[in-house]
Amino acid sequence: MQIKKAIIPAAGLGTRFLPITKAIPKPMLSVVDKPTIQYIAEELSSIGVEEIIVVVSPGSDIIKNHFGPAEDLEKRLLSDGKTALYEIERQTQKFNVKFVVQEEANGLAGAILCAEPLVKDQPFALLLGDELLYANKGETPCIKRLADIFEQTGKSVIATMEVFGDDVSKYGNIGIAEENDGVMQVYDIVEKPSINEALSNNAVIGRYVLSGEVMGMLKTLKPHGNEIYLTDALKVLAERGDLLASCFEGERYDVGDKLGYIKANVALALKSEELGSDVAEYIKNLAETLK
């Protein structure tokens, strides 16, 4: 079954970012040129899905203002022939994305629940804005090989990579059966275990593809708190052997994380056609004075 919904959390609050995040979402950050939220809808371009819905918080116009339209902004870049720039512009208004309000801070199948009626049981892509996942020319965006594998078994399946020492603690942590060409079955799924009661060096990253029936398992789940945790629909899926997990090809940014976000802005600075040569010789010129 092809996926035609993703849904993009982007209602934090960013705190770890103030107090630039006080007036910008997290999500708007740019990375080089471009807010981190449209890599992800980018990414999201390689399964082609027919609905990004995008979950902000009370007041996020900025985010609904980046994807939507800008006439002023056209006319006076056409009327000074920055055709360029234009097209660049024209860019950010190609994905089909709608909004939908996370009124209450209570996680992140909180934030999924919110996109519940657009979503309905239809399967879905899911991809936090915590992550840039890059994908190098002749290399497949980790979505996209998500997808595959979904279209190919009917199974939900998470993107994993492996950690080690206290990163271990950071993420969720998956059991891993059995592996069949990059593709592995979990058996169990824990959320930030401790070293000691870690299953794996497999951590669960932001990206996943999931069935329809998780959306109703989230209902239904009981709450931590004021909090549902996704993870425990994932460790159902898993322990009736309905969850898979896969690596991916690329590289992956912490844009969360202030030195990951600095480390996106310089990789992709440096992966530039326009910035690329310039960046790398400040680079080696700083590097001089390192020493």
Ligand code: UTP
Given for the second form:
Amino acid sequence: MQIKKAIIPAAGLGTRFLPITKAIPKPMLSVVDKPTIQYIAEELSSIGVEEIIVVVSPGSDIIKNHFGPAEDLEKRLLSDGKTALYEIERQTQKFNVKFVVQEEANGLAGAILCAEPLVKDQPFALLLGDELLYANKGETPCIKRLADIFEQTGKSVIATMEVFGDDVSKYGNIGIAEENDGVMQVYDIVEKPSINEALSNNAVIGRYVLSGEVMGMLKTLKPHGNEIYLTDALKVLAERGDLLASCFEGERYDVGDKLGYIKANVALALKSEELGSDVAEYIKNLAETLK
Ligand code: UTP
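Same protein, different state: after the form predicted alone, show the form predicted in complex with uridine 5'-triphosphate.
Complete assembly follows, chain above in first position.
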């Protein structure tokens, strides 16, 4: 079954990144010259979803403005003969983006549920708004790999990568029953475990393709305090053999974390045709001073 809907939650408080996130949502932070959320929309182009649903916080129009029209700017760029910049600006408008508001930042599952009126019981892709997955030339974008596995198996599938030491406790963690060609059968999942509780070194990262029943499951789960956990729904799937995990090609940056954000900017600046050699030169000179 083809994936027609994608959800990008972008309504978190972004407290790890204060003060910039006081007025600007984390997914709008720029990596080189583009906000993370546009990289994510571009990743989604690889599976051709019909609709991208962005979950935003109340009164936050900045993401809507980014993907919306800009007639005056376009006229000015054209009259100044800046056609390359005009094309860059037009690229931001090629996505079919809908917006839903999460009234209170009550967690990831709460954000997903806000998209329920648009997704209903269809399968959907879920891409966390503060993780940038970069596929180099010739590599398969992460969400494309997950969508292919979903289409072949009909089972929900999450992206995973290996983490070590203290990092194990920063992510959801999965137990793997078997692995075939990088596709893993998940038998259990725990939310941010202590090192002793971890099932493996396999962390859950922010890309998912989920079957249509997940939305309904979220509505019936018991909350933990104020929040319901996506992990609780995934656990039900895992225990009955309906959850897969997959490794992915390319690089992952946790842009919601200050160090991850800086790494993303350096790495993507080095890949940039416009800036790459100048940035490399700068880094080499800087490295000399650090010895
Ligand atoms: P995080 O937990 O990483 O983001 O959520 P956060 O809560 O904004 O950040 P910190 O930890 O306080 O710094 C992952 C993604 O889910 C979204 C966030 O915007 C982010 O893109 N999210 C999180 C929501 O949309 N709503 C929420 O209630 C929580």
